[in-house]
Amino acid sequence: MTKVAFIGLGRMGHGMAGRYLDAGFSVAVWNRSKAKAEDLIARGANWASSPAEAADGADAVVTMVADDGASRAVWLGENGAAATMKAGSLAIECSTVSHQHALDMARELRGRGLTYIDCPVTGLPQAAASGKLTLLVGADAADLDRARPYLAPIGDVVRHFGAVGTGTVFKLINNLMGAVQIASLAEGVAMAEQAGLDMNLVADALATGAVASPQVIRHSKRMVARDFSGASFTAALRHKDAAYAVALAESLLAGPPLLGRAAVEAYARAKTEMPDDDEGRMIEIVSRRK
């Protein structure tokens, strides 16, 4: 039986590891908290006491952790995985990393004998729990057709970008876009609160108005009503994708990236406020500025 190794079970990473289970793999789990993993045990998934004991004779490890450090921590740190894996194997990073750690990466990994994939996602906890996540993949063609059949089963949508590092590339622009336009979002229910505006049709008009958008449809309903119940993004994570595409950004562009730039510090804000909590909260923050 094929066997992949899924590293990482927050919000998205658990849902993706049980599709691994419905598609009929030999899944071998690991996480820095094995409470996470109970009910995947309990349908047939392998705790794995460490990176590497679950990556051991696996045709494909595949992680979802939450930035550059946990990252290489998980692949290369002490009982990381890549000590274990076999040669030729997929080592596909789910996970959001900066551009310059997913290039690393790569050719860490390429000198052990293994074949590194970025593959970052969009989609919420119920996507990933479903299989249709869009999969934004940086890899060599034949690397990716080799991928297939393990990537089939988290997603509905390939996107191929090009080579290693330009799925992450779009990730960041696509999370900085999401950041600019949470923020913005926030400022403009503020301005309309404080106006004295119908706030249910404040709330319809942007949902459906010019300036509708994915997040804006998602939250603005949510920002007016102060409901923040399942959240699927944090304001820490948040942050942390904005500050890897303004660096990226600052690499490529002639300019300085004013808005994302001020994203950033819009979201250094929240996390120190608010770290664990659903990125929404951000009209808390603006509105109790003066």
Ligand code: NAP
Contents of the next structure:
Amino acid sequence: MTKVAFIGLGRMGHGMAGRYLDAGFSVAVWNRSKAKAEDLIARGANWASSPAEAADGADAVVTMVADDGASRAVWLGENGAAATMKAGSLAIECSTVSHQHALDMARELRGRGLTYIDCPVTGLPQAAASGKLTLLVGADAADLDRARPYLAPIGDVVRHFGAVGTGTVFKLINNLMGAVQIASLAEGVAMAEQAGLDMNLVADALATGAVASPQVIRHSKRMVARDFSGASFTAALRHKDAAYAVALAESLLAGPPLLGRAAVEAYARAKTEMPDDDEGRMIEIVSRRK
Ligand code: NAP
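With the form predicted alone in hand, show me what the form predicted together with the named molecule looks like.
Starting with the chain above, the whole complex follows.
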């Protein structure tokens, strides 16, 4: 049976790991805190005491952890996956990491005879649990072909942007634009509230008018209602993505990325005040009266 090691069982990774079980793979799982693995173990996953133990004998290792530091730790840290991976096996990074980190991991893992591809995703946790993610891949075409059997259980759309690192370039652009839209929406909603507008009408007009991007549609009613129940992308993760994206923008653009920097500043405040809360709660910060 084909063996996958899945590392990182947070909001996204938990559902993704379950998809491999549903698809009939032998699945070894590791997470920093074991409690999140219990129901997967009950469904047939094998608990590993470290990323290295999970990766031992695996045909592919898939990671879905928070950021660059977590990614480096699970690939190359003490008892990291790279220590036991079979020569030629696949290292599939689904975490959103910085562009430089993706390039560094590709180089360091290639130096150990492994194939690293970046495969950050779009889609919320419910899409992760149902195999409906969009996968943003950076890989040589031949490496992507080898990886496809391991991508099929988790995503229904694969967008191949080019060589390793390019999936992450697009993901960071996408999430920086999202950060700008959500922070700007919070300011618009707060202005409308303080001007005394009918907020049901405002929510409807925003979600159906010319600025009705999927982010505006998703967040406008939630912000107006102050209802942040359901699947979540946290303020800390949004800040991390925007900061990685601005670092990339600064390396690519002639001038400073002014809107991107403003979004990083807005989410730095949200991260300080409510790191593990939904990113849409930006409205609560913006709407405080002077
Ligand atoms: P999450 O629920 O906060 O989970 C983060 C995961 O990273 C957990 O498994 C956590 O372990 C692990 N982790 C954090 N620091 C670590 C470290 N130093 N060493 C080892 N493991 C560490 O986040 P998420 O929402 O699943 O997001 C995971 C990744 O997907 C992030 O890169 C995020 O940007 C990206 N993403 C998220 C969404 C979304 O809607 N949530 C959508 C697309 C992409 P513990 O459980 O022990 O804390």
